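Next comes just one chain, in structure tokens: the form predicted on its own.
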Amino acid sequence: MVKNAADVVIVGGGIMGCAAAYYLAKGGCSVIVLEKENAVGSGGSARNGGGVRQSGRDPRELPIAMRGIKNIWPTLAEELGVDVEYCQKGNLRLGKTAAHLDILAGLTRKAVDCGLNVKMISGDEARAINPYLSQAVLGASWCPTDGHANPLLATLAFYRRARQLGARFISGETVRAIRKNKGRARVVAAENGLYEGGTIIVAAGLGSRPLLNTVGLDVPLQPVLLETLVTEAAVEMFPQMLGTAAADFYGHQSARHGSFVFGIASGYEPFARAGFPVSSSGAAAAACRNILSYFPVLADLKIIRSWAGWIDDCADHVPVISFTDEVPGLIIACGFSGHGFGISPAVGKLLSEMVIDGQPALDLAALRYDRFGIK
């Protein structure tokens, strides 16, 4: 008998693991969460621009985002007892060229087909929503129900409430393998001991792939560097979430303290050094040139800090949320490819449904682990 046992063992203490732990504990399950770092949320969960969006998503994950924004995010601060700085004031995805507008129009058509309230608007219509936009913006997609929140606060809020409900978090515990008993995933072998679970959830970001390999499964993940910067506080200017067709930046201004938070793409990401993620002044400078071409009014704002993290980028840039036929008792939740924060509450809820009800409330067949045909 393994001493450390629970109904569910979750590998990974990011926002996915913390959210799943909360909903599972709320549903009456005993839960152990294992996190290799010394603190929860040390990966991408606390290193992103905070987008809570539906627009611009792949249709396979869009229903998850729509469920979260309709049913969870509006009351999440009250439910968790923490102000997660959720602001639902819409999302402008901006374009400066005809090619950009074609990209946005294609994404908009797919989203409308899925029932999302999103539309293409002209540059002048975009400037009527946000008067700080430059004249270089020719058009945008506009989704009024999108928004943003604070990733670190949301992660810690889920962690706090899960612990209050009895979930046990063990940090600094590196997981080495999953072991089967009579064909079913039962034991997580970690550096400091064994943990037994009726169900094992692997939500360990990039660490998910080698762990799944120990039971003969594979999800094609690769590391991609994500960099984020935050500015000094500014007067209140606009509340919308922002993104671009070129995917060169995304971000928002915090309604609580006035700083701008931007996730950035400089073009240097493929050349990032392996190991601990480090932001670079060169990347920030390149990204700021892009940002200023859309918002020249921000030119005099000072950057007060920047940070970086590794994204678990999936081969088709869409997550894996799935039971596993070959290994009953094992659930995978990884590969969120840099856009997992906004759907994390809904994913946590779905994972709890998979355990407690035996199936999720949404059809996740398109997000199965075996869609890549890897043997």
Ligand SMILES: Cc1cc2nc3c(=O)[nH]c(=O)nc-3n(C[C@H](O)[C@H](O)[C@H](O)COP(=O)(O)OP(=O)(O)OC[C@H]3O[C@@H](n4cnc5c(N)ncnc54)[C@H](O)[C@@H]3O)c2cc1C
Contents of the next structure:
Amino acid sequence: MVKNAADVVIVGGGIMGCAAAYYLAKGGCSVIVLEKENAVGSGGSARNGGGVRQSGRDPRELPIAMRGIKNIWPTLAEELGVDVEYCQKGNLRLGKTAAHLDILAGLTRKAVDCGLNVKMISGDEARAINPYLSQAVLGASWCPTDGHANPLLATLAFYRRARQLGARFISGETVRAIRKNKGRARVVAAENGLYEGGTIIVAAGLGSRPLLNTVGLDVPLQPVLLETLVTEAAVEMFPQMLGTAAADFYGHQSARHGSFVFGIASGYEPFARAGFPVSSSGAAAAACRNILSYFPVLADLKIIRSWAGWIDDCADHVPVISFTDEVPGLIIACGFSGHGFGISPAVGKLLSEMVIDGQPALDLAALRYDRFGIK
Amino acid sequence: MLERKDLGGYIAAPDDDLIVCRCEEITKGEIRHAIHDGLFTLAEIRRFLRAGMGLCQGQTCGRLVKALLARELGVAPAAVEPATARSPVRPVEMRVLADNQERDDG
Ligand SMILES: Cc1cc2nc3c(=O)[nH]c(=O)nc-3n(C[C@H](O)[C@H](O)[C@H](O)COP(=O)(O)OP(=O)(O)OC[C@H]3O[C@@H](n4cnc5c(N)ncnc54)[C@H](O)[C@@H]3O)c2cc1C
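Can I have the other form now, the form predicted in complex with the ligand, not the form predicted on its own?
Shown next: the complete complex, the earlier chain at its head.
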């Protein structure tokens, strides 16, 4: 075998690439992971809000979320040898107006149809679950099997374990093109060399689109900017994952650490520079205002850190996890649209099944790459 | 470009118990172990251990962690890419951040 060859070459060292590398290495495959940035997990994977949710998900990706929460998340820390701060104490999605409650009821109906245990509760029932909630909350949806985890830890825990199992990681290496040999995806051309893979997985977030373009494929991804805030550690107050019908903030308190992690959509895309995401003072202020309207008790808690992150928003807001007809040997895993963290262990497992068994254990037809064409 | 090779076996040091990051109570040994586990950048060490991610945001331990990383990797501290500094510069209460809108106080 030539020096830069492996059974599988993965483009992108985010949590999808690292999780796939782990399950593939565990399954006996040789793996090379190529990451553009110097640090592993510098994209959305180390910038996200840590939600491990089923509720609020599109029915097309809900089965993946449910598989991960049932079969992988509960034992992930043990499996990887790192406490990924997983906490499965439910998700409250909060509403303050009648219109909010309509939105929540709609989402809840769809999820119940898919077999998820989620229900609408009153404001007082929500306050019985989380006594810090203000009286402004009129109702909520409640999914007791949702939760949260630490994405920075989870990403690096997959990386660390994959590396221990022999996966080769090269960072600071940007892939420029995918090349075909006898019709199959075979080689990726990177800044510092060529890498040959029996299978090539593109899990490069927003970077996936230009790469796929090099073999004549396209996936409609757009950059959307999200911002995140972290507070000083506080005494343990509540374990639930929180979201709102108004989407005016989401967040949780880190398990076994005590800091709160809150997120909000930035809205500053028209003014943001492309490339390295920069946080704004405006979004942090808006997030704090919104959070305090639900949780006035947090007013004196200090924000110690804030950052921004681009998400790879797909045209229909669910990912592409797919083989392609045109380019055998290529697997696409991108477009996670701002909610990929919760499903990432399950996606890593599915990607390994696609390589090792030739097909994923779940039906992913609704997440195909060619669903966007004009019908 | 960084090929993430093995650094060789971990050799325990007599002062591995020393606390390097006081805010998050992270010891020298934990940091050295993390480096030997493949966390080869300051960003990764921060993300994995929260060293330099507490109340002071690494103003106290930043240089120490950098020196530890440089030594384990066998490079000069200046060759280590600095960690990203992030706002706010000092911890700020949420009530203060929330209060950035103009209002009419009469
Ligand atoms: C602020 C924020 C909050 C979020 N909150 C949540 C949440 O609460 N719950 C949830 O489930 N999800 C959340 N998400 C979404 C989640 O973070 C992502 O869906 C997930 O991390 C996607 O992982 P990934 O590996 O596909 O992408 P990434 O982590 O972006 O990884 C892709 C990697 O590919 C690399 N790359 C790109 N181009 C190339 C190239 N040409 N060559 C080599 N490498 C390349 C990039 O540098 C990057 O490291 C949030 C995202 C953000 C930004």
